[in-house]
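There is one chain below, alone, in structure tokens, taken in the form predicted on its own.
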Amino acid sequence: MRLVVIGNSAAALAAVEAFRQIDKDSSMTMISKERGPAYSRVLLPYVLRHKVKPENIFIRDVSFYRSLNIDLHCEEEVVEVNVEKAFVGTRSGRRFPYDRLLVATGSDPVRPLVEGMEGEGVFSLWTRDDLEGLLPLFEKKGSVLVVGSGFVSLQAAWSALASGLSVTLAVRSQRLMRRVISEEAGCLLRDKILQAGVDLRLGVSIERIERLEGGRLRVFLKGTDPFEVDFVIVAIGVCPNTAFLEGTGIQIDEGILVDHRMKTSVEGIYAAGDVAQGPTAFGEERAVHAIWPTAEEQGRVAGTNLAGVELAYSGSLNMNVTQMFSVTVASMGIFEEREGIESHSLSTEAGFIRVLYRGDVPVGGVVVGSSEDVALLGHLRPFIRKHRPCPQDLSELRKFFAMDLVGTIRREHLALPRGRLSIPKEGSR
């Protein structure tokens, strides 16, 4: 059998590892539009803050691909999947025939459709190329406008501030990270950002960018006077990479629609990771959860099924956690009250912990505080996934998780798979 994998990040890596555990002999080809071995996008802001060296962002080396007998093709962008003739075509004109295909192409950042957004001085923070373009500018310690209110934009703003730059943060809505944390958590984070010295502008949108002599940029935000910066970082969201699948018959909504085995609507083609819209832990409509743990989980399921062993995915559970502006922010599952769901809160020295329940079963939570506070969400994860009850009093809940029984559950359900990232704590190198 000939297996072709498009992609070279979390989902693709987990898939090829799972596949080779079962199938030792089939040919396996990986195609990546980026150069070199797999690396972690999560670590890019840490490089900008000098917490991680650029050479340490890699999560695999060439020996990994050799050990699994993978034919790796880098800097090859897939532009066509021919379902009838069963081949993948790249921009360079190469064709890769397949018997089974995994699409793990992830997502790309999107940009506002405004004048001057494309061109010199405007960056994303998504790839190695982005990082290499930003590093010299961070060293100059000038001024930067960061556009967006999600994890990537706020990490970029914090990295710039920590590097000695003057930072303006423009957010279209009146609320920070509204898709991933509660309103109260967003308010606490807003206060931390203001205290740190960021020029935070809420409820504004970018109208245009003008390029001046000497390379500086003049920025026009709606309702404010124009101002100048040395460069701009845009991080307003990402979009799954699916354009090359046009005409294949593969069903696509927000992402590629997949079932519990990561199968698409076309026989022999699977999808996993940020590009896939799959089952969730709550059994609701299929969703795109563009996070590393979900990509790994889906990749393992896809790889197992591609090798001919049936394995069903129990569904993705959104979880986001990051450290920035001297506070740790995290959310998991459902993080705001809705009908039939109530919350229980606990104030902490650094912020608060809130866990949401449907009856006595936890369905999610949000934390603003220390990394130790966030550990509670990690302990809750198997209970949310398996719909198991636990104490609603958060003080009692902490004691509950200290029991030996729960320690066993954590070891069984939270064991870190090979390749899971270790994010450095602030103050460490």
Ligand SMILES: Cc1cc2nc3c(=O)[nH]c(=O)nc-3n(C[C@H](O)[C@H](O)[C@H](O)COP(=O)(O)OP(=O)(O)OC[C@H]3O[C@@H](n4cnc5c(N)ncnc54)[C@H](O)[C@@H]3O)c2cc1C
Given for the second form:
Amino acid sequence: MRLVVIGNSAAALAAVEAFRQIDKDSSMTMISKERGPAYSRVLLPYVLRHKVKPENIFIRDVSFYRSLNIDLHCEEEVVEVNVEKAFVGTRSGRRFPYDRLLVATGSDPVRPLVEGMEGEGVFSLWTRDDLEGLLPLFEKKGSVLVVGSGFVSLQAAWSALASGLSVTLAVRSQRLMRRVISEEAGCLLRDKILQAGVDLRLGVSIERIERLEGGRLRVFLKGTDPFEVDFVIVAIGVCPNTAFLEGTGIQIDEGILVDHRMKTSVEGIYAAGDVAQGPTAFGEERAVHAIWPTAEEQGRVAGTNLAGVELAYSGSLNMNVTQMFSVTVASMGIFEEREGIESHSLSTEAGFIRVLYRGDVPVGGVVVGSSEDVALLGHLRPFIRKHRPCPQDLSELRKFFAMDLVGTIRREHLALPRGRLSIPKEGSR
Amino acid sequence: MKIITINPDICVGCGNCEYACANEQKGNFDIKNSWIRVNFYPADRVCIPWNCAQCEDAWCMRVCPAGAISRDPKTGAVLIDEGLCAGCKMCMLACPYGSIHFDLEAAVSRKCDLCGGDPQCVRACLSGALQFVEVDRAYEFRRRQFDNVLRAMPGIAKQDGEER
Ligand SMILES: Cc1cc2nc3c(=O)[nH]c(=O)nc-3n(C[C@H](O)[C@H](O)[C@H](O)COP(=O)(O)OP(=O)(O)OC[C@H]3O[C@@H](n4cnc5c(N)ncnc54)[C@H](O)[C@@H]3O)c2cc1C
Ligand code: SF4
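If the structure you just shared is the form predicted on its own, then what does the corresponding form predicted in complex with this ligand look like?
Below is the whole assembly, all chains and molecules, this chain first.
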């Protein structure tokens, strides 16, 4: 059997690892449009603010591909999938025949369609190339305009601020990270961003960028006077990489639609990661949960099924955590009240904890505050996943989880009696 | 390979394990630097020591977007490489048991590393609630214990043909 995997990141790597554990013989080919061995996108902002060394973004080295007997093709962009003849075609004209195919191509950032958006001085924060373009500019400590209200744009703004740049943040809506955290958490974060010294402009959109002599940019935001910056980072959203699937008949909605085994609507073709729209932990409509852990889980499920062993995914559970502008913000599952969902909250020293319930079963939570509170959301995760009830008085929650650990101790830690371990004889107690 | 076993029924809540851990890991007795924690609720007469179980299928290890978590082939401990850790806290969200802690000074996540094979918490435990034993032995013990409980059940005993 010939397995072809398009992509070389979280989802693709988890898939090939799971596949090889089961199937030692089939041939495996990985195709990526980017350079070199796999790296982690998540780390890019950490490199910009000198928390992670540039050489440490790599999460696999060349020996990894060798040891799993993977034929890796980098800098090959897939431009077509031919379902009848079962091959994948790249921009350079190469063809890769497959018996089974995994699409793990993630998504690429999009930019607003305004004058001057493409070209020198305007960056995304998505790839190694972006990082390499941005690093020298961060060294110069000039000024930057960051556009967008999401996770990536705030990470970019925080990295720039932490590196000593002067930062303007332009956001079209009134709300920050609306897809990731609740409104109240967003407000708290907004205050922290202002306190930190970011020139935050809410409810503005970008109209035009003009290039000046010497490389500086003049930016025009709707309703304000134009101003000059050294460079611009745009992160307003992403689009799944599915263009090459046109004509294959694969069903695509917000992402490639997949079932519990990561199968697409076309036999023999699977999808996983940011590019896939799959089942969620709540059994609702399928969703794109564009996060690293989901990519890893889906990749593993896909790889296992591709190797012929049936494994059903219990559905993705969104979870996000970040520490920026001196506050930790985390969320999991459903983080905002809606019909049939109530919430309970608890103020803490550094912020608050809010847990959302359907009846007495937790469905999600938000934490603003300290790191140890993040661990509380971790405790909550198996309860959300398995629909197990837990107390609604949040001050009782820690004790409740501690008591619940006793069962785990008996299972995982094997509570043993005091003294030298003497194994009981058959029949005695 | 050895594991730390925990028996909450024996624990007296002295907190020696926490001090020993903080001392080993950070060279002081501040228990926020201890990766083992005793959940102590005296009013309910509850004290439950808890430490990383070094899960066989460790989710923290798989979700880490920095590839910073790996297994020590020698001790079986799940280790965080502080040189690689970005401090993103994803592992804290992933751990269902709260076994991963954040080191604010170094801005990295930390957890039990079994002290490289000689866990100090176990050495300091004065009640015997914590023990460091060979996995095989611990499992054999549990298997026997479980087996004997089953045998004591009337229905099962009859199937064995024993009179009770
Ligand atoms: C700055 C930043 C910070 C982030 N922070 C976090 C975080 O803190 N927590 C979190 O959970 N998530 C975070 N994410 C999201 C996380 O990176 C993604 O969810 C994850 O990378 C998805 O993995 P994937 O394998 O599905 O796709 P990707 O990582 O996007 O990989 C796609 C792969 O496909 C290849 N490819 C794409 N198109 C083609 C083509 N046509 N031909 C050939 N190859 C192709 C690419 O080269 C790449 O190898 C962050 C993302 C960014 C950009
Ligand atoms: S905090 Fe460190 S060890 Fe934990 S997931 Fe993030 S990078 Fe990995």
